[in-house]
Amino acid sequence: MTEQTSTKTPQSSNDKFPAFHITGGKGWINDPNGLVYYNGEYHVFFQYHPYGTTWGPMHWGHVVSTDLTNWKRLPIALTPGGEGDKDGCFSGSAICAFGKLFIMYTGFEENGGGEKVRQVQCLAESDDGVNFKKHGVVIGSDDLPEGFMPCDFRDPYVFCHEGKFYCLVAAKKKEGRGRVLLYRSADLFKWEFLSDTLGFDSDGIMFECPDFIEELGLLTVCDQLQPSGKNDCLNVHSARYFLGKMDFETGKFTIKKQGILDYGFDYYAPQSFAESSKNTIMGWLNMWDRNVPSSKYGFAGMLTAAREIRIENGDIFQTPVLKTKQVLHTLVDCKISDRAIIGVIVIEADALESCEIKLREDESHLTSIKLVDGYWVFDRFKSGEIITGAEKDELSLSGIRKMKKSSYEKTTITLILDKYSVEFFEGGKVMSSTIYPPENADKVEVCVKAKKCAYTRYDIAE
């Protein structure tokens, strides 16, 4: 067997920021908000603290793109200080209606903390998708059903069904845990409570960031501080999905299947693009209760690459959506070495028996993904700067995440690489994680045993 080597110079830059993953520039970001296709552009808003690299008074940052890959930064869309949002404009969503772009978001008032906190749902509108006029509170504390807490009532996801508007909102029961409530409106301004749509508690202390794709029967939520699973739910804050059907008369959602959306260390708060012809989602490529080594460069947090999501064999199937150009294609006979920091790598193998992928490698660092006993094992223990979190299980402390390999005869692996992240796709499932290796760690090595294997690398296209 022979070793093949590519010597093409990888795309690189001296800039300290990710090459194509969305950040706020300077400052902290978390949840993607208000994802929508409007006036010929994809709009992504996000939770943003422009004045520091830790969570702070939340604004809405804003970027746009025509290809879901190259992003243009726009002025801050929402700044706290209005009715109901004097201490923060928390997460929400967007919808096109009445010839305008509307965003619903959670207004936050600290009021001394604890149960004195107030979280309410606010509305703003725009004629141009850039400048927004606030309308204040449209779903307030008095609109909560009996037994729910006005201090934990957030993250409205608004959508339309047969001419009526619906809004999913995360809420918490008194002396209980998280629920997902459903409201209905004819005009986006006056809302009525319809139902406790799932009808059961979160596994952790609170549900957050609900999202719904009616075409797929897909309802997603995030679960705060949920109990750790064996392999597939190790993060204490996880993004969960439910497949089923919404009854719009009763407001109840019937679940047929459930799971988690991402098996990596760093994935939270996914949201789908409204008004888009594709069922496309993005998430926060970070995690609560983690240190963020990029803070020393003046930014903290980024968003994932866009993903198209569909149903295949009765389960969700995710594939990345990026504009790329091919720079290398070769067959692999046992082993290939390459160099890459930024870009996309696709490995296609027939009858795969074994596989080990080493990324961002130098003399003392590497990130590895290896097939072990039917599971893909992602290992960032030697990736670079140490990342620690709230998880205390042995796998997490060892920098390990696992994802079951698909049963397809042909294995297709897609790796999305940026300066501080790896997104690993196989069989419709994903592991997304941040890494902070040295700048010059750029070696890639793939060792496979398969009937046939091809290696293709792509640069990000402008």
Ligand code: FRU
Second form
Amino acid sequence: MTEQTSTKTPQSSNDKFPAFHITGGKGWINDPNGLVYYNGEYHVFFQYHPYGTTWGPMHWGHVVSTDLTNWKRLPIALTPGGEGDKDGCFSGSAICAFGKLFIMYTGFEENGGGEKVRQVQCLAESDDGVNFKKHGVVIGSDDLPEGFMPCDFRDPYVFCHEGKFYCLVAAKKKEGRGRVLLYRSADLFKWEFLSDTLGFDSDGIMFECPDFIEELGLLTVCDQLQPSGKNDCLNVHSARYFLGKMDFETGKFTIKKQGILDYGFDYYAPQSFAESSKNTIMGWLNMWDRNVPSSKYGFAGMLTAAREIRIENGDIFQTPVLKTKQVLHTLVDCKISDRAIIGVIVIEADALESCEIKLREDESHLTSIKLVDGYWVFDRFKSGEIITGAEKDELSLSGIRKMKKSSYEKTTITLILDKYSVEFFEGGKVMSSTIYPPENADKVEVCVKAKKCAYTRYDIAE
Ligand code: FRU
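Let's compare: the form predicted alone is above, so bring in the form predicted in complex with the named molecule.
Once more the chain from above appears, this time first in line as the rest of the complex follows.
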């Protein structure tokens, strides 16, 4: 696997790969893990199966960046085979403590499957941010409260509050629903159970990948296999957010507002950067149960662009973080035609009445986003190679996702385009989806009716 130690950006190693979204090079990736700003660089680890384009024994892949845009690949950080993680190093998080970088992750052992599976929380440390020494299990099956299953206990999110360490871990009750448990520690090695922090069940069969940004009062967690349409979401697995307040004495989180983080087809397992001054998150730009057409090029899965989160008037706003350079700026009178596969497009409109954005178009392909009855309607039905999934409702089967338009007088739309993805931002909300059009489908057309409208296109900057 020469890619592992390549100093090239992950994106440039193969022209079939996304231009700037993080992949694992060859192989399969899912969740972003251990996001942290350490020694002057943003570190992104991710669930990685280097030896195939489907999920397999999980390693932690690793890339770094100084600008959250151009990434350099580093060697695999965690390989299964240690105490508690014989069959996989599952998702987890990072924290800087005692002058070092620590990782908490889930060790996975199959033991014949079903209820014999063991998932435990392990610790590893690094002096240089590249090589990790494993310390083995620090939160084991015996640390689960009564009534929880040791086979579904995973994705530790570690953070610090007033000199103590806390760790959120997703767990499953014997009745078959998820909860988020909170643990506390003075040294990262010895942990005590503090609380069942949300105190209610997942809508689906399990919670996964909790995350917490204390400053924003933002707790996020994924809900696995939820009923279709629940929480404003047609995806069967979704990334939910809860805005509120953590009481560190009782370990209980009180909710003021909740919703989903992304309205697109392909978004899961978001995580925030530890130790960064920005409130920045990244997610997996894919979804469980999808076929992944890029597998024929040797890779499956990528991460979203970084997003900065802010809370205004009790609501959550996401904006992309990317280093770009402007290549085109023009006023739009009714319609503009352009060509683009990779880059960022910003459309700013005053008093917008109607809008239709056509992307990746040729004679027989089209990906579109249209304003219909106050909703942005994303349509990938004719985008290219067919993408299937576990969603069987009519809209999903027709390649449709919807997101409510903001009510602002001025509308600002940001589109992040890469070879196989569209991330659409408006009014602080976002819709992310994969698409697999042919390489030559590059036409862009924007039709608007507004008092005034400007179109700006940016390239990704090195
Ligand atoms: C979420 C998830 C995590 C688990 C990991 C395994 O996508 O299922 O709960 O740790 O993926 O790869």
